[in-house]
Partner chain sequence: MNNSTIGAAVTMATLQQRLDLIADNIANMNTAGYKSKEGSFEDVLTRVQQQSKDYDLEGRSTPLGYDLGFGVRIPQITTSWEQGAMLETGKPSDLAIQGGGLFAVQVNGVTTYTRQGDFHFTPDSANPDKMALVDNTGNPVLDSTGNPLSVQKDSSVAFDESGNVWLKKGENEPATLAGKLMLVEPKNENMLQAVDGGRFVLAGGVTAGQAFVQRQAGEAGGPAIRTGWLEQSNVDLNKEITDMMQVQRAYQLAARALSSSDAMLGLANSMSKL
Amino acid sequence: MIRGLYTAAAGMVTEQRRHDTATQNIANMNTTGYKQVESLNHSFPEVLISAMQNGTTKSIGKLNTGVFAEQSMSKFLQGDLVNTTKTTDFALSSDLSVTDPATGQNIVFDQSGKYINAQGQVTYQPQAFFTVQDTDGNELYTRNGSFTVDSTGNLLSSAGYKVLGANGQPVNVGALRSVDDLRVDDAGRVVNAATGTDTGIRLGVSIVTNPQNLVRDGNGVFHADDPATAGIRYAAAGDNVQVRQGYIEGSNVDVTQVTVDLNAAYRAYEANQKVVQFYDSTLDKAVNSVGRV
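Assuming the form predicted together with its partner chain, can you produce the structure of this chain alone?
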């Protein structure tokens, strides 16, 4: 009986996490390049329970003892492109394809950007990111292309990270006469608008083959604990990725869904709380009423 009390308590903790996630999504409904987070719950692994009697044990069956918030998954769907006309604003628009090794055909991804084959294996659609570098030299990935140029000509992300070029070096446009002369084509090549010449600089657009391997850091950036597993490479010719200058990518938060999540988490929390109260009143009876004459 007490076991159920803990199950309900675990349910409350889990719904609290789901509520936190919904709040985070609501907070970022207008954040540039933000990707909605989804909280996934998982039941505790089943345990086998057994009865011990007279020194022998007999298996009774399986038991689940509750639920926990297992993972928070980012929904890497394309956000809306918003026109800003600023020469240092960039957005990525990507629709990358993967060849299914079994059929040799391109995989058709569903609305949420994943594909499950007949064997139940999940393949996520690869995603493109701008590559930025923090002060310790770590590579980070972001969809927030609201950049600025500092006094030495370095292209910086809005959080102050250096934007990397396709050669892995920070992009420096100090050679241009003014920021107004900055032109970037669809492939991310920096062109001098005044002279029309290619500067040889190219924005480093990273393609992450397994985007779910990225870890969210906040400040709009992600990092990969293990770049090899995540499958990170720079975009090459033939990849369906476009850099759009003068646009930023809006948040992909679906407000309706998030509001429903918020209410659902609240009510599920309430239901679990009621179960705790029922257990409490049952215990009350057992402790105080049983045996009363």
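Rather than the form predicted together with its partner chain that you just supplied, could I have the structure of the form predicted on its own?
All you get below is the one chain by itself.
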């Protein structure tokens, strides 16, 4: 009987985390560059139950001991682009392909941005990010291209991080007369607004081959514990990535799906709570009523 109590309690904890994830997505549905988070739940391994009688053992079935929230995964799909006309606003539009070594053809990813082959191996679609640098010199990655220019001409993210160029150094546009003269083409090159010539400055757009290896840091940025495992490199010619000046990328939160998840988590939590209350009342009877007989 107590085992069922633990199973119901595990379900309540799992649904609480699922509910928290859904509310986090709703709270950030208007956050620039925010990527939806999905909670993945798994059941504990099933165990075989056997009955022993007269020295013999007989299998009588399987027992599932509950579920647990294994991890939260970000959904790195393209968000809608919003036109702001600000010269310091940027958005990335990308659709990067991966060649299937078995067929030599480009992999067709599903709506969540992943592909599972016949052997069960999962491949995620590579994603592009702006590269920024924190005060400790660590490289971070973000899709929030709402930038500003400080008094010394450094291009900064909305969280105050320095935006890096393709050479790995902070982008400084102090040589321009004003931010209104800032012009960036689709390849991320900063060009002279008057002549249209290349200034030699290029925004550092990073390609992350395994985006699920990124760790969410808050403030709309991610970091990689192991950049080599994440497969991080700067964008090169041939990569299907465009920098769109005067636009920002909205969040990719699917409001309908998140609302369904929120209600489902609430109902599942309520159901597990009823089970706990049932066990509580049963134990109460066993201790206070049956014991007096």
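Residue numbers count along the first chain shown, from 1. Think of the rigid core as the biggest set of C-alphas that the two forms share within 1.5 Å after superposition. This is a predicted model, so every value here is computed, not measured.
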If you split the chain into two rigid parts that turn against each other between these two forms, which option among Asn83, Ala27, Asp198, Asn41 sits at the hinge? Asn41
Rigid-body rotation angle between these two forms, smaller part relative to larger (whole degrees): 23
Per-residue Cα shift, Asp284, between these two forms [Å; core superposed]: 2.7
Superpose the two forms on the rigid core, then give the C-alpha shift of Gln53 between these two forms in Å. 9.8
